[in-house]
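Just one chain follows, in the form predicted on its own, and it is written as structure tokens.
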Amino acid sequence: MTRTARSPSKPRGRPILRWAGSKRQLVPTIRGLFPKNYERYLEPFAGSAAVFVAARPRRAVISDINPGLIEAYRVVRLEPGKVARQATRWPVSSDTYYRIRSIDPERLSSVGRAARFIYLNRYCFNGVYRENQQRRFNVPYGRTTGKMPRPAEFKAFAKLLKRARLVCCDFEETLRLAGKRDLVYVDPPYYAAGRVFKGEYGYAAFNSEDEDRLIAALTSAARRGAYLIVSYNGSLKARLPGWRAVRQRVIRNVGGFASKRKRIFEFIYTNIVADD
């Protein structure tokens, strides 16, 4: 009997960006904490939106303070094919990377800006987003970066983004939207006292005052009946009394170098009880 070859299945949607500190390794654990039912999904530190993609919620608010990131997502949602064609048109090389990085994004069309953002993200060192004091992206070219997503993957991701409201704003604004039975996943940059800041996630992205604001916003959202899941370092345990803390080992590249991989603990905090 002759068998007909199966056509490749369509992508169900996966992140099109790399992002330093991405929680892809923790997605099964995070999903395991989800309540059985919730009204709406909110994610105020979008990054690569790996948890949003895995959750595939019917309704969502996806936000970030990085205007280039949110604009790229908005344009991909509307014109995934055009962005994919432009992003794959540029050769993958160090010379091309630095030429694209040197372009003033304001001189480009919206599709060009989105393609530039994604190209630089895909081929920069370790998926890091970093700006100098002039707010210009300054991450060097990476040597091991993987491939640009296929056009079909852009389109699958765009289909998921159509379920979301995309907002460029501070995390407090998004957390203020969280009401009863909304599910919020929060993954801020990790602040550590004495850490030398190098502009990761954008210049002046997150500091000790922001951590205080985060605790206040989380506490307020919890009082309104929101379900909350937070990825952070171990410092929040005493600041979120009554919350459950989950500790899990993951593999991280220390200093961004694959040769220095080691297992470290990541912490997840939630106010969700098992029966919710």
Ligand SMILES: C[S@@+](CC[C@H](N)C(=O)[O-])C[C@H]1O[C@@H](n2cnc3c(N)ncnc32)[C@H](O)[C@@H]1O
The other form holds:
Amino acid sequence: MTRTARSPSKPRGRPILRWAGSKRQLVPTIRGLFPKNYERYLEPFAGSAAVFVAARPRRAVISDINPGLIEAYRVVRLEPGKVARQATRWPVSSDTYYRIRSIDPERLSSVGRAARFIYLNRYCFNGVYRENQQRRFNVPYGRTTGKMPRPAEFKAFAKLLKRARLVCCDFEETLRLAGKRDLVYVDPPYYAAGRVFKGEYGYAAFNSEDEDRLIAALTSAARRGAYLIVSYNGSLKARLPGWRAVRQRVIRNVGGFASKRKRIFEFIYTNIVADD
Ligand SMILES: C[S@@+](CC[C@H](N)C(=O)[O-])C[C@H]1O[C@@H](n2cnc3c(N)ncnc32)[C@H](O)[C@@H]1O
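Please move on to the form predicted in complex with the ligand, as the form predicted on its own is already shown.
Let's see the whole complex now, leading with the same chain.
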């Protein structure tokens, strides 16, 4: 299967989740790097899958290590109307938010669990996903959260997800699938060497061993002929020799606080050459 990606159709639909570190601002730049044609699209650090939604590839593998996220996507793909109804039925208030957050997800049906995941994501502080050491979601209620997507948006997203294999796994497993002319968009949490350790753990934590595993997996996928696009900080330049690095200025909330917006530089690395 091939797809002309330089003259994309107008994006239809939008991600149904908010996600800390989402690449929505960078989607035009990232898509501008796409090769003219590619086979499968793979996204091993999916989060809200903003690039997948904009690119609308015909065939994809979408994966993330967060099991609640992947389960929510699987259930939305199957029953978008039911999940939308349930997620919209709960009132939007701090009391309801903490009541829903306190429910043990294992005691809910799969539709209830997906609706709970999306409700908490939508109304939590800045779309952050964090768990306590008992693996329970513990992000507080947010004030500026936007709206719950409309049922039609759930359905449009579900239709798009039908093109994807949804997998809960470590990034290495998905990168291993990347073969000749597959296109992979890679957006891990960033590891900053020398940063004071602030007790990060769970899905937002990426350490130097993960970074080494990532470089090895990228290098072998590139050797197999895959097209790779990687979002990261500036530290990979020397570790991906021969790759192009594009520096981008983005606005991020410092420590997740919208009142402390800061312009920072992020990098996009690619092994795709302009005439691919
Ligand atoms: C920066 S976010 C991705 C944001 C996404 N590009 C978007 O636009 O919403 C990083 C994602 O990587 C996932 N993740 C963290 N460690 C992982 C690992 N070892 N393997 C796979 N996914 C991982 C997290 O659960 C999180 O969803």
